[in-house]
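The data below hold one chain only, encoded as structure tokens and taken in the form predicted alone.
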Amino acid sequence: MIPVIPRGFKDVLPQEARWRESICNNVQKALSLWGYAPIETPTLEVLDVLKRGGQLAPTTFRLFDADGALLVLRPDVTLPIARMTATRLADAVGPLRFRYVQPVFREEESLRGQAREFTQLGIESIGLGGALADAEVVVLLAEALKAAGLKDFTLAICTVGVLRDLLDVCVRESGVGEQWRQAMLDACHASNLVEVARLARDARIDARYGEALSALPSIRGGKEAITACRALVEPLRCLDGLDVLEQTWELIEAAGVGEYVTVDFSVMSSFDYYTGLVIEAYAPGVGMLLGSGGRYDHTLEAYGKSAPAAGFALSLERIMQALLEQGIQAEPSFATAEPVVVSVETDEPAAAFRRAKELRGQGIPAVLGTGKAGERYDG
């Protein structure tokens, strides 16, 4: 019988592992230059604890441990960091800036043939709010993708505040109820504009709000998209987040990454904890998001600490796919240089050890072997 591994998981062999390592090193260096410190969270979390922070996707892996506790394999890193910050770092003086490289796990149907383990690179900024903090997250996302080697990518941003304002008014004044609100949010999360339009035509809803809900997802562009959104919802007094978004856009342009960013009010995350800014990253030739993020100002409250927060997460595997689509090869780094053989046949073993140490001190990888001295090692 041939040994197998679980569906959706894979072994990573040296050539690919070196490329992954090189990308991660470059991105982490870029993040560290902005003052973000490394952090790690457990692979397993208690289900009920994680659920306090927000709705978990149905693809979350669940299992019981030997104590009978219901656990989940980490489906993302934001909620574990929120839990940790509110408990282990409750008395820490903010703001706090964290960066991470961690695997996450999501169940997928067997017929879809998709991976069930992914590596996320990301940041969380805790204790900072407003346009300045939002712009930092967007600009840093662009810097991370450039550090990974990408030349062509797009960041789509918007605020969920306007949509939530419209939904609040509809529930409060039209009597459609929470079930209708959740159906509308689900349709937005799925980018199902047909269903959005159907729900917006509900006879119980004031036609002005229904028309705004139908039109909102089609608004996209640059700063003019914010102006168009304002014109749409200002008569309805549903302007939450627009001022901050406009200020954020101006700071993004001032930071020199405006060419990568577009405003798109169809952008909605599958996570329900976002309260303002939402970001999605795309690249040509990749049919899925490279990553996403946003502002989640109320999430830490579920764990006993009140603090504004924002962040993003990128998929290493999708970045690699985008690099291949753009014909970009791995950049050499300390991890990708081929080792030199120091022959134990040419030199005495003790001398070989000393020579290898000397080479490594110069930053040259060296291995002890029986080949010709100075040859490249193929192992």
Given for the second form:
Amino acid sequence: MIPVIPRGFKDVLPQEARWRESICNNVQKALSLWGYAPIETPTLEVLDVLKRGGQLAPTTFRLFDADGALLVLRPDVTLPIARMTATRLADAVGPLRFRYVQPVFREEESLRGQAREFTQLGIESIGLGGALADAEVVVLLAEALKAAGLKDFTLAICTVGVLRDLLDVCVRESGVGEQWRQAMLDACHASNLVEVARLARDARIDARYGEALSALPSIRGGKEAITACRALVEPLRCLDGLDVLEQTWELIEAAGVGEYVTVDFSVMSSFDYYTGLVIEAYAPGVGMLLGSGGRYDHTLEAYGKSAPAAGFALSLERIMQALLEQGIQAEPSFATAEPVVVSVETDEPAAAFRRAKELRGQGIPAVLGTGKAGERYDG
Amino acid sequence: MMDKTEGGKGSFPGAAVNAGVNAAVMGRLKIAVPKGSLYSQSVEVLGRAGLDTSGLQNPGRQLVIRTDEAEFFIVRPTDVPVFVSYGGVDCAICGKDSLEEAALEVVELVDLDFGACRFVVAEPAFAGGAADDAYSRLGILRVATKYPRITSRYYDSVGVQVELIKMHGNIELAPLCGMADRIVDITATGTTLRENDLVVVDEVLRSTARFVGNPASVRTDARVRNLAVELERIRACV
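For comparison with the form predicted alone, provide the form predicted in complex with its partner chain.
So here's everything in the complex, that chain up top.
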């Protein structure tokens, strides 16, 4: 019988591993130029602790350890970093800038063709708020994708503030109640614009707010989209986050990555812990998110330290899929070079050892072998 | 329907909306059309939205129909969400029932208001409350369905313990031969239920056809959003 591995997991052989390494190196280099320092968090977390920071997807791997503690395999890196920052770095003088490359684990139903382990590349910027910090995250996301080698991608950004404001007013001033708010958030989370429009038509709600709620998701474009959104919600005084979004947009354009960025108020899904900016990254030919991010100013509070924070996470595997779609090959790097064979047949083994050491000293990968001397050997 | 020549070759009309999008650069828009009961009305609304759907009128056994601007994939209704969610197609027409059962990530853009049907709970007319009796004695109901996700969600919401039997067709037979107490199935007119002497005891969900998009396509391809705007306009006109 062939020894199997669990579905949704995989071995990575040299050709793929070299490519992964090269992309990760390039992205990490770009992130470190912005002052982001590498960190690592444990593979396992305590479920109750992680849950405090935000709702976990129902698709986490859970297990009991020998002490009976309920643990979870890291489903993302944002919550672990928030936990870490609020505890070991509770007294650190901010701002803190972290980058990471870590595998994450998500349980997926069988027969859906999805991986259960994938690698996230990302950053968290902690202790900074406002447009400058938001723009840094968006621009850096664009820089990370460019460093990965992608030529064509779209970053869709918006703010959750406007929607939250509208929902607050509706719940406060009409009799719809918390159940309606939750239904609305669920519909947004599921990208169900039909249901958003249906709930917005609720007779108990002031029609102006209802119209704004159903019009909001189709607002999209450049700066004019922010203007359009303002025109829609200014009379209703539900403007939270819009000024910051406008300043962020200006900074993004000034940074020269405006061509990659679109304002899109349909990007309201999966904003459970987000409090302001939300970003989603897409590439043509890949029907799924390359990555996402945003601002989560209340998450650290849940772990005992109050600090604004924002960040993003990209999926290495989806970036590779996008690169393949766009016909972009791995850049040659030290990792892709094949080693030279130093023959132990023509040379004395001791001399071969010295010769190989010399080559390596010059930065040339070398192995000892029995092939013809100087032959390239495909490891 | 807008003038077909307006957008020029390679872009579909409705598409003043299509400004700035070059079909030659973007490639053909990929659209899944469900086989079966939603098919003819799907083809009709896509045509009214300005797409060339002549090849879809009598496709025979062909599953892929290409035009200058679009590529239509004729797929099984229950598979539509998979095609959309995984980016096999950019957008599609799909019954709400299939969306609910698949529970995959798609953007639900327009309620097209056709293909109306209901999910109902039904039992044999002759059983006359035997299911309730069985539930009170045994604490469990046995329910046959093609739609386990929708059915279990419904019974969770009403707090009734059930044993689900997943079947692939002719669900009506399950209670008739005593294999299940009730069924949860789709009905448009109720004819099949009546002919098999089944009566509706509760309604689970109402379904209509929806226009749905792949999340990435909705955010990166203006043609999907433009098509949604057109379809919404057509629906509002009806």
